[in-house]
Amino acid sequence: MKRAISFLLIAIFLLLAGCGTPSAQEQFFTMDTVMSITVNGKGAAEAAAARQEVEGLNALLSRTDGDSLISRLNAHAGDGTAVEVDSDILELLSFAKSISQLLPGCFDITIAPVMDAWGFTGEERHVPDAADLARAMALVDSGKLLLDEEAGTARLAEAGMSVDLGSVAKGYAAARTEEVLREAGVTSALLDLGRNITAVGPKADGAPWRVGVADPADSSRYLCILSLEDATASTSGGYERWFEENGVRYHHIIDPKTGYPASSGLQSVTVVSQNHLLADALSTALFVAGEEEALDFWRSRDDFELVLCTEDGRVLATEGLEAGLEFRGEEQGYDCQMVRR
C-alpha cells in the first residue's frame, strides 16, 4: 500500500496539468492498488464518470468478488457448464490467451490455483509445500480454457482450476475508460491505474505527459522520465508484493514453468504501448522470459517500447524511446544503456 501511494505521488507531481486550465481529479482505491483519474479541459467533469467505469470493471473481473463473471466461470470449472460472457470480455480471454501461445511458459491466466498456494490471493503468505503446489500446477492450462465466440460462452474444462486477471485486468480497464472519456470529447487525461499508465493525448498545454519509471529499490525515485501521448506505460516489478521467509523474499510473479516466482534476472519491466493491453500483459510476460528472450521478442515486433532494469544494475531502455526519455538511474548507481535493433 505504501509502494502504491509512492507511485501515485510520482505521478501527479510529475503529471499534473498547467496552471489555469480546468481539470478534474480522482483518486481511489481498488483492483488491489490506489488509482487516479485526471481529466484537463471542457470534458473534466468526466473523472467521475471514469472512476465509475474502472470500478464497474473491477466487481466484473475480480475472482475474489463472489458475484463477478470471473467468480462464476470459476466456480462452475469441470462441471460442463458454459457461461455467457458479453463480447468484449471474450475477446479479452481471447486476448489472454493469444499471450500464452506467443510466449509460451511466461504467461498463463490460469495461474490462479499456484497464486492461492502461495496465499497472494490473501493476506497469509506462505511457501507452499510440494505435494499442494504439484497439485496446483496441474491445473495451470490456458489450453483448457474453452470460448466459443459464437455461442458467447466460455468454461475451464477441469475441476479446480481458475482465471486470474490481474495481469491484464487494467490494461482493459484503461482501454475502456479512455473510450468512455473520448466519447465524451475529451482530448486530454491521465489514468494512473496502479504502475498503468494511460496518457489520452497531450497535456493541456500541448506537451507529452512526463511519467516517472520508478526505481525498485525505491520507488520515491525515477529509473528514468517517460514522455507520452495517447499509450500505456505498464511496470510489472518482482518489488510490488512480496514477503520474506527463513530469510528469503518472495515475489507474486509467478513462472508457470516452474510454481515459484520467476527468477528471471530482471527486477522490473515497463511495456510502452498504443495497445492498453498490450502492455499490460507483456509487462508480466517478459519480466518472467528475462532481458534476452524479452529484448529478442521487442525485435520481432513493431509495436511496443520496453525499458528493463536488471538485478545487476542496468537500465536498458529500446530506441522507440529515446526522443523525450531522461535517464536518471545514474543517481542510484545504475549503467543506463539505450538498446537498438
Given for the second form:
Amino acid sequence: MKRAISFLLIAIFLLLAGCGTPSAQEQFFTMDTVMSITVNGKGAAEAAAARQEVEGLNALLSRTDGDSLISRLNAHAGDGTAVEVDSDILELLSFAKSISQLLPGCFDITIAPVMDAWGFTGEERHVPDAADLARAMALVDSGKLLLDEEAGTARLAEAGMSVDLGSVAKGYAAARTEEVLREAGVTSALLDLGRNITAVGPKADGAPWRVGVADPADSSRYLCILSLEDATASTSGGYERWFEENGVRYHHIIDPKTGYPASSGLQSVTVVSQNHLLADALSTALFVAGEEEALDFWRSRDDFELVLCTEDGRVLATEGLEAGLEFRGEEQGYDCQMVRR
Ligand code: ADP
Ligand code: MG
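Could the form predicted in complex with ligand ADP be given as well, to go with the form predicted on its own?
The complete assembly is shown below, putting the previous chain first.
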C-alpha cells in the first residue's frame, strides 16, 4: 500500500512535469512492482507495445514463473544440461558476471539461494538459521554460471545453484523497451519501471525530464530533483522491501560477503547513466559497496553519476549531475553536497 502511494505521488509529479501535450500512458504491475510508461506525441499503440515488451521480458527472466527461461536454467543446475539461451540474454548474463568481477563481494546474480533462505521469494520472510544460510552461501558464485557464446547456451555448474535477475531485469527491460519505442518513431517517453526511471529523449517541449530522487525516510518527499534526458536514474535502497524480526529491520539487498542485508552506511544509491542496464546493476552493487568504494569507483569511470543518501543524514551528488540539479533534502534535515572528481 505504501509503495502504491509513493508511486502515485511520483506519477503525479511526472504528469505535472509533462503536461500540455498529447500523450498515452500504460500503468501495470509486473516484475513485482508498479510500472508506468508515458509516450509523448504518439498514440496508445506505442505505449501498449512498450508494455508488452516489459511483460514479455518478465515471462522470460522471472525465476518464480516456472515456465521462464531462467527457471529452466535453474531447474537444470548441476545436471550437466546446457540450456539454450538467445544471444541478448547471454549478453545480459555475461554483463552481470562482469559487474561481479568489477566490484568483488558486492554483486552476484547467483544470490538466489540466499534470497530463498531469507524467505524473500515467498511470503514467509524470516532470519535464516546459521546452517541454512551457510548452505545457501556455498552456492553463490557466478563464476560457476558457465556461458557458451558459440553454442548459445548457459549452465549452472552445481546442483542447488540458482540465478535471480532482480538486480538487473528492470534496467535491461528499459534498454529493450527504448529500442521498441525508437523503432516506432517515438522521440519522447518516460519509463517508470519501479525505482528505475528512464527518459527517452527530452519532454515534449524539448526540455529535459525532471525526476525526483525519493527520500528513503519518506518516499513522498525528494532528496533532489534531477534533469534527465536519454538516461536512466536507478535507485536501490533498504527502504522499499523489508521485514522486522525482534525489532530489527532486514531488507532485500544482500551482502554476498556475509549473506546478511547489506549495511554499508547508505540508505540509498541512485545511479544515473545513459546505459540503462549499467544504472540498474550499479545501484544494487554500490549500495552494498558503501560510500567510499562507490565514490572511488565513480572516479575511476566516466559513464555514470551518483546520488548517495547516507545513514548519517548526508546527500551526496556527483558533479556530472550539477546542471539542472535541485537539492530538496535540506527541508528534511539532510546536509546536501556536490562531490567533485
Ligand atoms: P529493486 O529490485 O528493489 O528495485 P535492486 O535493483 O537493487 O532493487 O535489486 C534488488 C534485487 O536484486 C533483490 O530483490 C534480489 O533479487 C537481488 N539481489 C539482492 N542482493 C543482490 C546482490 N548483492 N547482487 C545481485 N543481486 C542481488
Ligand atoms: Mg538494481
